[in-house]
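So this first bit is one chain, no partners, the form predicted alone, shown in structure tokens.
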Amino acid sequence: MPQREPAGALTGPFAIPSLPIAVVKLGGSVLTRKRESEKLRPKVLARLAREVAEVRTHRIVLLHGAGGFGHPGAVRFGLSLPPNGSASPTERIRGAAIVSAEVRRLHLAVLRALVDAGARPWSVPMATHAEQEEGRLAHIDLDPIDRALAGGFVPVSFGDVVPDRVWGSSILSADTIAVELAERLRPDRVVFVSDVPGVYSPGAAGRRHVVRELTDEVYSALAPAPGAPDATGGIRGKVAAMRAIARRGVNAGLISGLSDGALSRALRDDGSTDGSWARAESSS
């Protein structure tokens, strides 16, 4: 199969440099205090805007999640899950309006936040761009960010509430679009940004350590989550979606945004000083 030219590398007035891509996506779980409704982390979105607007190695592609603006809403009126008998169809309507306009005011602070640390953010919302069916992605259409990063901006998008073909309405994480993204414009690496220092060793009795390397036996080893309202699988699975980003040839690592600095590590260096990776696969 032919490669594909990689995004950006257009000719025209608009062209710009041909860096490498980085993919980032600011986990809910670190803009936001995830166990508490519509509560921002300001003072940590405002350094994580500066370090990307920071960034003159790659070219940012931004994804982040919900948090404590969307996932109590979406475990609230089940829209991981199937519709059921204890809802009406008009309550996950509602629901799903209801998710999508507390979203939308968490990514208008994103969006404010890169501006005001000197980035040239594009939104790019996904309910106008996906759909699903039965809560699995069906359809994407990524041109928007194409455009977005040949027109020299740093393209945004999140988690949201998209169509779905049979449910009504679901859940497309920000995680699956970094899976996507890895397919479509072969970055040279997904970091993922929690409030933890990365994937802590499954199953390991007292003090736990971070596991370095994310292989798929560490990923069998790990349970769902309890605790936080959760609609996109937790850590297990954001390991998931980091080892199909890996599959599909590209690094993918969990690090803390919590911690000052470790982002611009993370896009500086090889991601060896922090946090947990899964590492490329030859795609053979």
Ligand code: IP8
Given for the second form:
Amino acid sequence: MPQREPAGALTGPFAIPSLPIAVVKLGGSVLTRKRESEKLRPKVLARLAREVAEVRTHRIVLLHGAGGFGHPGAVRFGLSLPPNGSASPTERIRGAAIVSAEVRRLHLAVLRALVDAGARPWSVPMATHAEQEEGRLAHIDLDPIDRALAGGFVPVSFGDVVPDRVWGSSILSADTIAVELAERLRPDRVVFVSDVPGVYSPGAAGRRHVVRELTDEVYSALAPAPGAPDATGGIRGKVAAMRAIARRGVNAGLISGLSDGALSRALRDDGSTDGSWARAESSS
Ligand code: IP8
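Can you switch from the form predicted alone and show the form predicted together with Isopentenyl phosphate instead?
Every component of the complex follows; first up is the chain already shown.
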């Protein structure tokens, strides 16, 4: 599928080589200890930032999740749900402000790690470029991502609390941003970096194995996951996003960021040595 050139691409000495685009989402589960509030994994973050900085085959658009900096608060204040009687509007607004501030602490740590690794990150917070309606994306302006790419930066966005026309505010997952980017930028792959080596086969407790190919059948068989607080659907939500990306004609992979070099491998060649992949479907 032909890639779209960023609008307003620079010319002359600032012209950026037209490499293919890859969207990479660093999951909150790998950057943080998701069950504990606001606990970064600094060594993992530094290594993943290096793997991103060393990419020479693609222009990277980077996303990251909220992990322990966003999900516990989002669940506590019910920000993925309609406002209800249990929290007053003022409490919900205060909750949104707290979660928004905490997620930005993680975002700053990601930007710092990328700068330290020699990359050129450019922050694009979607709270000022997106709007939701009853927890679903209603509008997103991806021009700032285009402009950052055209300027030679690595645009970096993240799952966030965003304005909601009906609920006041709600949660926008970076997985949803990834689906929108697949549609808009036509990257040659979207790589989700997680704390697991792939999607485990549904129902195979005890002798779990990683499913290599993520089909609609695999998705249907996945049960909603218990465990760490997750405001945006956990592994099932991620597989839904990967299937949506594949339907847009783009390969989507899920790999482990705890395994040294797996991200670099996922960006090389056809990228599918590790993890689980939803294969691009030919779009008509
Ligand atoms: O971790 C969730 O984003 P995700 C954003 O990409 C918040 O699903 C604030 C919980």
